[in-house]
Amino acid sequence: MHLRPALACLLFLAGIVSAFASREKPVIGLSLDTLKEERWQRDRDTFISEAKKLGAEVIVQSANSDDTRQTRDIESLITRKVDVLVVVPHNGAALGRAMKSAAEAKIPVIAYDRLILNAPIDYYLTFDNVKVGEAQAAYAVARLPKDRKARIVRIYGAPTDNNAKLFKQGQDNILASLIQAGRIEVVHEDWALDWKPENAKKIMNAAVTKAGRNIDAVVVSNDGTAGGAIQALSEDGLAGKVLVTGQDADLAACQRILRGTQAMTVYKPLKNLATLAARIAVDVAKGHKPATTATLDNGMKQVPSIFERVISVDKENMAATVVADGFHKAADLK
């Protein structure tokens, strides 16, 4: 009779010890949209490295830009009882069921780089994506002809990615008044499905077919799609003659900038964000509440958020930014 309370006490204590052991070596589930792009490979590697330094284990899943697969990935991580989930959504509006499951399992969720919409998430870590779009458009506007109406093409990102909409919002902040005033004409615009370069190439091909060769700039939302647009421009002998923007400071894009076929990229110090994300994930797993600098409405709640800075990069300041930070080696840029 007296053994039962004692046994219950032992089991309770064992549960406490187990819980604290988990907190001493937390397990983080990292659910990525894709690993096809250089940018996401860097994020993954930096995140894992920092988490390991802090004594955490990371389980990585990549959904290959498939919403159904990403939901399954997250459900699998929940089943494995990870201490915290860090999620880069393919479609920020498609993970409601998975986020509900995480909340029911009392697993905190950190949205990384892309906001998860209409869902009970705990934190959001990203770069200021509106400022990314502003930087792209401002760079182009400063270099457009002033003696006539400038003609531009706009290639947006994936329509399923909330960040793509924020990049466009930032671009609109700079371009809208100039378009309304008749100083800029948008001769063609479209969204590049899944951020695929081949889709951007099709959009650029359509733009030249529709508007002719007299194009001053192509405001493109990332480096991968900029590469597709430049391929199309090359086919028409326009590469290097038309200003093209980008984002992510991919190696190929930085090489294009030095060769003159791409004008600029927006450098986001990925190491800073991935390192911060790993530290916060470990803190949250250990039951701590990290300090945040802002909140952002995801349609369900005001999500505590942290925004990292972004930097416009062209051939003039590449050595002082991406090279100085160790993001790319000078020898690799040749």
The other form holds:
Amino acid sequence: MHLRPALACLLFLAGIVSAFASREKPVIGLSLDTLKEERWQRDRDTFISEAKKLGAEVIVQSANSDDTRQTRDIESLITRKVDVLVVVPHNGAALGRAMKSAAEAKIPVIAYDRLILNAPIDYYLTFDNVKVGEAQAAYAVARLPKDRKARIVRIYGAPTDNNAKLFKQGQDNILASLIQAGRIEVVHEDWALDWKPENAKKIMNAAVTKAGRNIDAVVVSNDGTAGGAIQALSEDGLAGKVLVTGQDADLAACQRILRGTQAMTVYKPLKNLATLAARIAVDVAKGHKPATTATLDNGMKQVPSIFERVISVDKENMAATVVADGFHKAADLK
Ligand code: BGC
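Please show me the structure of the same protein in the form predicted together with beta-D-glucopyranose (BGC), now that we have looked at it in the form predicted alone.
Whole complex next, starting from this chain.
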């Protein structure tokens, strides 16, 4: 007669113990848009190594810039009962269904680097993306000719990436009044689908065809697409003659900066963000509420957020920034 309640009690206790065990060794699902660009491989590696130090396991999925695949990836992580999801969305507006499944399964979601829009996510950890755009435009503006109207090309990132819009917003903060005052003319502008270098190359080719060789600067939103634009410029003998901006401090971009075909990049200390994200993911998996420093509206809610600092880098401060930080070895930059 008394066995049943005793058994129930035992099962209940076992339940608590196993839930506790899973929290002691949380499983984190990391869903990435892509691993094609150098930065995301670093993000992944740092994240995994920090998570391991904290006793967590990480299951990584990469969607190869495909929304359907990313939804499937996230749903498979939910089925595998991860304790927390960390997501870099390919398309910030296309993960509604996957986010709904996560909420139903009571799995907290951390948006990493890129915001997930109109979804019940829990945290957003990123760099100050508006500042990235401001740094790119400010660098170019400071070096544009002042004795005549400067002619610039603008190459934005993927229109499906909320960050690409924030980079543009930051650039607009610096450029808009100068364009309005007639000091700068934007001779061509376009968005590089999926941040692909080949798309940026096509935009740059189109710019030269349309506006001619008389271009002072190309404000490009990241290093991958800067590489594409510079390829187009070099076909026209213009590489090194036209100022080109970037972002990410990719190895190839830092080499181009030292060789003079790219002017600057924006260094984002990925180690800080990825380490922070792993710590917060583990904390959240254990049921804690990590402290944040800001909130951002994602269209559905004010998402508790953290924005990390970014650093403008050119050949003058390369050694004092990316090299001193151990991001690249001086020998690799030659
Ligand atoms: C990231 C950049 C990256 C770009 C392309 C953006 O969301 O913030 O660092 O270069 O995506 O992957």
